[in-house]
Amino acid sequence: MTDIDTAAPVLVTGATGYVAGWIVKGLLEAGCTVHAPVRDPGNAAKLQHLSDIAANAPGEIRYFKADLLEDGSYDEAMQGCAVVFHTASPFTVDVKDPQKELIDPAVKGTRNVLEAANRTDSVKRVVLTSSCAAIYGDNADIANAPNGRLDESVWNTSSSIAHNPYFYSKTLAEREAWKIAEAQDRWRLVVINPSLVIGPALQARPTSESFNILRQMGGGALKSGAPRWGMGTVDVRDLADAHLAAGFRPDANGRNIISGHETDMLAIALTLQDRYGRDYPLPKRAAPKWLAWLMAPMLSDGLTRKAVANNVDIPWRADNSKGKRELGVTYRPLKTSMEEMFQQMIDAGQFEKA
């Protein structure tokens, strides 16, 4: 567990979204006060899973309005933080205008909050949620890995705005903050790079890409298979503990893979055939390759047969030893992360039984 100091106040963005909730617990159950900038600090039904959080802990929130491509929004935020958390950037994969929607976003929105860090004089830290997508663009990369494992050392060379758009938000965005940290001396820099995040949301209704992938697989859209897209999973419980040691922890530096398990979409799937299977349409078996090729641009406008080519039956490969060593991270199982996941979609409606 990692100490937490509670002197200062503590900044963190994107405070409503599906990882950040799970950061604001940990700090506000640790006793912090956490600066919340939202776009609308007057809509309180968003914001009321973090106010009954604060209700039942020894720490506080306190909401700021602020918007992620609006210069100098986050400057009163700030103000007396030490340590700023950057979560807030856009997930998903089908977007009309990639440059608007993700760039733009992810790019700005990072140097403004990392420009108001340099005007803030309290602040010593900013921990930046990045992603295992600023490390490789697809599973095909991995081959071109130190030893066919992603590592720290390895940067995403092939995503751009007509491929993987997404992929290529989070590396431009990444490589953006070390530019800005390393013209400077006052605060660190500590990035994450999670890869594919699970797990219950604290808000009872999620929008995270995550859900969406879970919402195929329970609804009936891959009932007669799911492609064996290899990718890496990290419960967001874990996820959060990372961060709150990559905050806190002293010798914390640098960029770290968050990533708890190496697996695919089908097992990912597998995993919920005990306990859902004969409930819901999940998929039992392996889509091949070549019918999830030819698919690919009928099923979402995100999805292309490149895609397809580069990322179905190769495995997912990454390093995920310096998170351990030095963040002291501990990964849940991937069978828990998900069951608590789907019987959470459940609860709230999201399925029709089979």
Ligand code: NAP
Second form
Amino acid sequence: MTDIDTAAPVLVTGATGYVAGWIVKGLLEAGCTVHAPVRDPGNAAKLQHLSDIAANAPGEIRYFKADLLEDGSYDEAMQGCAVVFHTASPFTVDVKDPQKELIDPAVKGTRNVLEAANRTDSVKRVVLTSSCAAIYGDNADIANAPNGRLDESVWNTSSSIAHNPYFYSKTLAEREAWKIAEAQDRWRLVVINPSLVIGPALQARPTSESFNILRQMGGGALKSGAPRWGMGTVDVRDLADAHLAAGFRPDANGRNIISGHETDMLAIALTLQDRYGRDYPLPKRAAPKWLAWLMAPMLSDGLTRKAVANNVDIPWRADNSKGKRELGVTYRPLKTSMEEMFQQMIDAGQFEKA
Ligand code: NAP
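Form predicted on its own already given; the form predicted in complex with this ligand follows:
Whole complex next, starting from this chain.
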């Protein structure tokens, strides 16, 4: 990225996360001073990968203490920052209390960070990591999108606290962000809407839900077959580049779908067959929809029969042309991202050979 303005510090919320790690890396390598408000700045082990990158890059990182649920806790870290990347939000589907575990941190956290931007005169731009989950809820919704393909004009109207609560939390949070942004005119909101993020992590123990999907594939849970659950994917490094462009390109604006591939769960797993199929219990064939429907409640707390009915055997389609055109995003092959991610998990001892 050549158009990064390194004069003022840059704030990144959720810097300990999978996606944010690569954004921080890009900023440090460009020479930026990164302000990183984290829940536990005393946890050196959790911050080690970021400190190591900073030690070998021209930029600098400063840690602050903040929590999405504590009003005003981002004010100190935001002082003097021109660009704010708000990535922090819980990404997990296995929750007992969706209001407390997903919706409150997503919505109150977005309000907290954006209200801090309103109080901080130096802020000119806020980049929000939203999700394609704020665009659609189930694959069945895609039939109603313009020309049967999701684009930035579409909003998720099918999710609720009872059905796809993670998707609902991202929809409410993005709506809140637009409401706050449109009530002022000092800073511009640019929203990034990624599909499922894949590819290697910078930290040794990533907790993002992205890794659970691979754990299911490589751990044998889908040995007898993976459902053809349509989804989009994007490599975490291509997504980080999209964030940097959204933060620094003069013309970046609005919502931006960032998704490299239209695929499904079985097709994703099949990219691993060549290199790993002999040694690991990876799925080779499609699980029939009726079987996925029957098994859903036993497989995971977050998986319902309604979700299977509305997603399996239904293709995922989205128009990614705005991100390519306006943010200059390019996408590496799905197989490359999957092999690098899987190899990293093998090296970390996460899988037994078959
Ligand atoms: P992740 O690795 O789990 O990162 C989540 C981050 O949010 C962590 O840094 C976490 O901090 C922080 N966080 C959670 N609750 C917090 C709280 N109460 N106060 C302060 N920080 C809090 O997940 P990720 O995959 O990188 O996700 C990052 C963003 O991308 C999220 O907004 C997610 O919705 C979005 N996204 C992800 C995907 C995907 O497939 N991964 C797809 C679309 C959009 P701790 O380290 O302290 O827990």
